[in-house]
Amino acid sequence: MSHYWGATVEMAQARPISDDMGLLSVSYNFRLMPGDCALIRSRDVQRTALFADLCSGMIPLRSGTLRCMGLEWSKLNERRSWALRGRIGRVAQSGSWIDLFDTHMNILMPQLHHTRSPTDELIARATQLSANFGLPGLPVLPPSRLGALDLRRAALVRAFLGEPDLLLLEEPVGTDNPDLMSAFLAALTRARDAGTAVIWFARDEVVWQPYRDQATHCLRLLDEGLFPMRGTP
């Protein structure tokens, strides 16, 4: 795996054009280096999703700059933007599954689209990740036929597949399944050790309490922008 070793995400006075969508046009200043993990508490699901979209270059800026792996989103054409998004793994809370395709195709599709990795290798890797996250194999049923917990596991498989440079994880795990939490933290640690930067969003900070000391940033996402959590330097 070859990572970019400059800042993975760098926002400088970045003001999104999104007043009417739930993310106010305030200035964001944020820097995330390879291997960093930012824990961001956000109690508004829509605001969380929009901030993840902002990191992915899907929301234009009114002013300021936003770079991902050294590349300024606003200066990339559509083809290069999508190629860069291919280096981002994401767990979204809604709207991320296409029920016309079986779950395994939903998992493999981003890698098949963005990379030249052989299909057999992707299937083998996805199958191993499925086992790591507690699935009996690579799920082949349509997403609508999976239970909530298995769908969450499948979302983690998709996010970690391809060894992304950036992980955007919107409420990836809860406190209700200790086995999945252990598997998730193990995968998170391996990814960070390999240079992946992580943003882990949660509505309640209790979910990441066992991991908080290992994070590099603890922040709150509010209407007014990003702010350090109480008790952090």
The other form holds:
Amino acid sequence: MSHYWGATVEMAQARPISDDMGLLSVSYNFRLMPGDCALIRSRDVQRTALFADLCSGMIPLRSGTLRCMGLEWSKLNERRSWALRGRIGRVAQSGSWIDLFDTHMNILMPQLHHTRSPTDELIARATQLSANFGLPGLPVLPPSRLGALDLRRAALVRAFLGEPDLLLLEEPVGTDNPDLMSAFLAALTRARDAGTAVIWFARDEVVWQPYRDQATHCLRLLDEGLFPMRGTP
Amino acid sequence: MSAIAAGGRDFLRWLGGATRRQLRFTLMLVGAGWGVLKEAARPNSWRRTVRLEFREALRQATGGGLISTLFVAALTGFGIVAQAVYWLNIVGMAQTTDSLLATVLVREIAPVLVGVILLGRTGMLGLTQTGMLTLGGQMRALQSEGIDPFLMFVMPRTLAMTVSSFSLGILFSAVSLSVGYIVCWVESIETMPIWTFLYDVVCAMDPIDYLGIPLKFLFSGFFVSLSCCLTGMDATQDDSVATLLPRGFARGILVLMIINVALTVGVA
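Can you switch from the form predicted on its own and show the form predicted together with its partner chain instead?
All chains and molecules follow, beginning with the one already shown.
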């Protein structure tokens, strides 16, 4: 865990250059401190993914500033940008599994790439997390041979592994599996207690209803930008 | 007058656009080649994931191409070496056999055939994999995890294929010469020991060949792999495997030929 205690994500009049991709070039103002949790409702899957990309510094800005852990994405060189992205855990809606590698390699890859933690230690931590999320162990089958629910569990293991500073969770859980939801909320609480900032995207706010009181922001992501929801804590 | 000026501008625009389009891939190849060397020189680039990918690519390229290389080398030995020795003996030019084999087989044919084997067996596989990852959005997912696809795929695969090309090239030369000798020995055309035969071929090589031949093997593997990886990563939404494979194969063959001709002319 890093020792940076300023805002984890800070957007000030940030206008992305992405008119043709589904995220309108409007100004975003948003600030997320360590341990904060923003619940963002977005009905458009593509827009959600692009907003998560924006937070990861993958979309250039037309104007304004976008900082992550105090570092401005536009001023970082390539190697530092890759390294900073390594501190972000993400559950993506699509395209996140590489069929060239088995699921356990997909899970371990970010940590193997960015850290020097011993491989055995990483495997032990991933196995423990897998058990927490209801998997019988660290899944070793190719991702294409896992069911949708197990893939969702594996995605959560990958996102939480390595104690990231920021979690970008695109529809991480549904309402159909209470056990997974409990495990997810427990992991989320632990991560926030350790200082991880969380952005939880969902299409329907029913999903996060049990957790809404604990969130620090409740927002809607629309074409026109980010807006607070009624009853925001 | 203004119509002529406008026509001139249109022509220049068309010429500039066409030149840029034609040179784009070549410039990408040169830039990426430099990038591979630069990244490979940094110890920090050799992370666990990159080392794993390098090992896997080396196993795939060398192990996967070994049987094909041995088979083609045996056929080449049978078809070219034995025939050359036989016919040169018949026409009374046996003393030129060694230099002919060194020039034709080791310097010219071996790099091309090994390059084609690697292109077909490993390069096309790499192209399909990187192309599918690009088209499926997984490359972007890797980027969002902070993993540079260039570092993860292009650098280790290119270096693995460079090593593989050199190893298989040397093996190809040795096996084809040996098989050719064995055929001639069985037919009683050649009576000297195999070591003398191989030694004579090696001695018939020019000193510059000791630079040119390894360079051909190394550059062939390096640029064939690079062109395949870049073709896959350069895929657009309009592409599919059906469009990528022919493009990658044509580029690979072109790269192979250019390297061989350039080194033959430049180093000879």
